[in-house]
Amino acid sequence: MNQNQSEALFARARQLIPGGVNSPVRAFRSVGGTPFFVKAARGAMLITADDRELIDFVCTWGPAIHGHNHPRIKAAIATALEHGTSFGTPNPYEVEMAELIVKFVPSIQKVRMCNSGTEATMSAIRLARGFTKRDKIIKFAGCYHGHSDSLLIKAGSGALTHGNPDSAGVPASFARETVVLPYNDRAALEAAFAANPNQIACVILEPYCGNVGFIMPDPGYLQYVREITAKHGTVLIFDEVMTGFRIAKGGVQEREKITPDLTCLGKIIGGGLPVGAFGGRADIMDLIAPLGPVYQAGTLSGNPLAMAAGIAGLRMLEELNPYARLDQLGRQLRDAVLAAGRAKGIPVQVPQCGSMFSIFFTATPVRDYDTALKGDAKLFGRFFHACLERGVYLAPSAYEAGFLSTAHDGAAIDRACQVFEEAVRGL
């Protein structure tokens, strides 16, 4: 593949930026090769620095549910830009965004905007500790909740891809306050509560995992998590930074009919600009400064450009209600890979729900961190490059979810299915 411009840019970047990238998984370390650089994007397509067009199933790692460079989102940003980029004061867009979030997400009574998913999860955990006056938290192996210290323990996403699930620089004393359990294991959760009576401030999880690949909960598992946390007076935090507004308008909690105490959001509510939010029960949220003793702040929180972009995106979701169509397209991709695997005699798992999916080359059904690791990452790397050579871009890691957007039309999906089949046949 001719990547002269991308290779030259990457060589320059490596001189000045650690690893040549500003987020680790972009470096292609786990799949090999040189990352390509993108100079433009539109709809479901990326245009590389070398003028290649690629069908994109990364979608900015989730935010681009309406595809890239959508005219309504562009127009919303342009209108907001006419009035300024940041004010350091409250602005009307913040209020409209809060109203939409409370309207869409069943559990949220009040919400605080911030600037990233990492900020949202970090702040929600601080709030849960302040509310319960307890220190310990429970998270699940492979669930990635951003890169704050207490959460980079058995993390997924880039930490898993690069073989560093326990990051250097995290004090052991912080790690001792984090109890890490296997996802989908009821007995382990019950044992953790028994071993730490009246000590667990919160349980935080991705209700549908997206950062160790896409993994669904066993039937009844999320209901069990809700019941045991309520029993022990522990705050239940759903990290829906990835799944919020994507799995359903109200996220996983709408689909599963679960009411967490707090919810973390991001990605889609920024329309492609940096954003985060956390919200939930009013009695918990009212402990945040300036009303309460739990401090959280941010210079650019509620930035008018990000709010305007996100509001436009949410309004379109409300108008289009695209979820059934996205699920149908997701099933079409899934079935193409499964059929190709059967024809070739290569075991493959393709968990999929709505506009999210993953491809694991393993005979073992994937339901947690350990079974995700049974996937053949080297085989995935070959599959990834075979797809990329044919014009289809998947996440450059065996442990990341893929995403669809409303901009993926039938022709793009048909072509992607053909590419997936050809790539599997060539393994």
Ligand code: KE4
The other form holds:
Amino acid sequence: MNQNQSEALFARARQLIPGGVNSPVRAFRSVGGTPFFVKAARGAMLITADDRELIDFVCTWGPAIHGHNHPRIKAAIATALEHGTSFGTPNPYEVEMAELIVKFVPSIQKVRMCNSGTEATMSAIRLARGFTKRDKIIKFAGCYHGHSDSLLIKAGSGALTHGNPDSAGVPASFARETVVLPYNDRAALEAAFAANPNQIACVILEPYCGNVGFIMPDPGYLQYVREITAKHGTVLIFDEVMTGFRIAKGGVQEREKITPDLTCLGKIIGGGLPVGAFGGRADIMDLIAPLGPVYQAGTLSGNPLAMAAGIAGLRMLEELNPYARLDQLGRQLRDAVLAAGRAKGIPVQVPQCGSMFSIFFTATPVRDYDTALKGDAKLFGRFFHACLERGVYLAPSAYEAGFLSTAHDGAAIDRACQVFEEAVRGL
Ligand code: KE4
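Right, and the form predicted in complex with the ligand of this protein, after the form predicted alone?
Starting with the chain above, the whole complex follows.
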């Protein structure tokens, strides 16, 4: 596979950009090899610097639910661009975006735009701490909420009372305010509340996990989390940066009929441009500056280009209602991989819901971080490259989710199923 242009670009990039990438997962360190560089994208396809066309199941990590460079999103950006790129003042686009978000996600009574998922979750946590006047937070192993210090924490020795930094540069004092628990474990959550009475400001979780591979909650788990947080006066934050508008028009909370207190959003609402948002109960959101004492700000928050792109994308979701079709295609992919695993005699799990899926090479059902790690990551790496050689691009890590878009037509899915079958057969 000719990678000359990507190799040359990567060599230049590594001189000036740490690891040659602007976000670690893009470096292919988890699956090995040299990352390809992309010069263009359209529909379900990426076009690499070496003029290879790849069927894309990463969709720029979720935003591209309508595929790449969709004409309506492109036109919306072009129209906005006629009037400038950023004003640093309120603008009509952000009002329309807020009205759409509130319409799609009824638990959101008020919403604040920002510029990334990281900002959204960082701000929501600060807001929950300001609202409850408590300092501790609970997160779950395997859930990723961006790279703010309070969230780069792993389970600590005092597992029920504090965490340990999960990155250099995070002070132990910060880690002491974060409790990290196993996902899908009711007893652990109950014990953590008992060990920290009246101290937990918020519980933040990905209601469907997309950053440890794709993991769904046990039946009733999310309802349990909702009940125990309400009982303790703790703010429940759903991080739907990845699942919002993807799992359903109203996200996981619509599908599961759970009402969180705050929701974090991103990705799809920017139509591929930088974006984040957090919103929820008005009595909590009204504590955000300039109304209240919890400070939060951003030069490019509500940027007209990102808003115009996101509005176009949300309106298409409203018109198309593509969710049943996306689930049908996702099931087709899932069934192809499961059948290939059976034929080859390789144990494989393919959790899937709608347009999200992942592939774990393990016989153990994956329901949390520990069982996800039982997946054979090396075998996944070989599978990843076998697919890439055949023109199918999966997330370059066994611990990421795959994404479908409305641009993945039957031919693309059929081709992907054939590639998955060949790749598994060759393992
Ligand atoms: P950003 O700061 O990357 O916009 O969003 C952080 C974030 C927050 N919450 C959830 C549920 C997320 O999935 C993310 C970011 N997702 C990763 C994918 N694993 C982005 C890809 C990357 O880090 O390069």
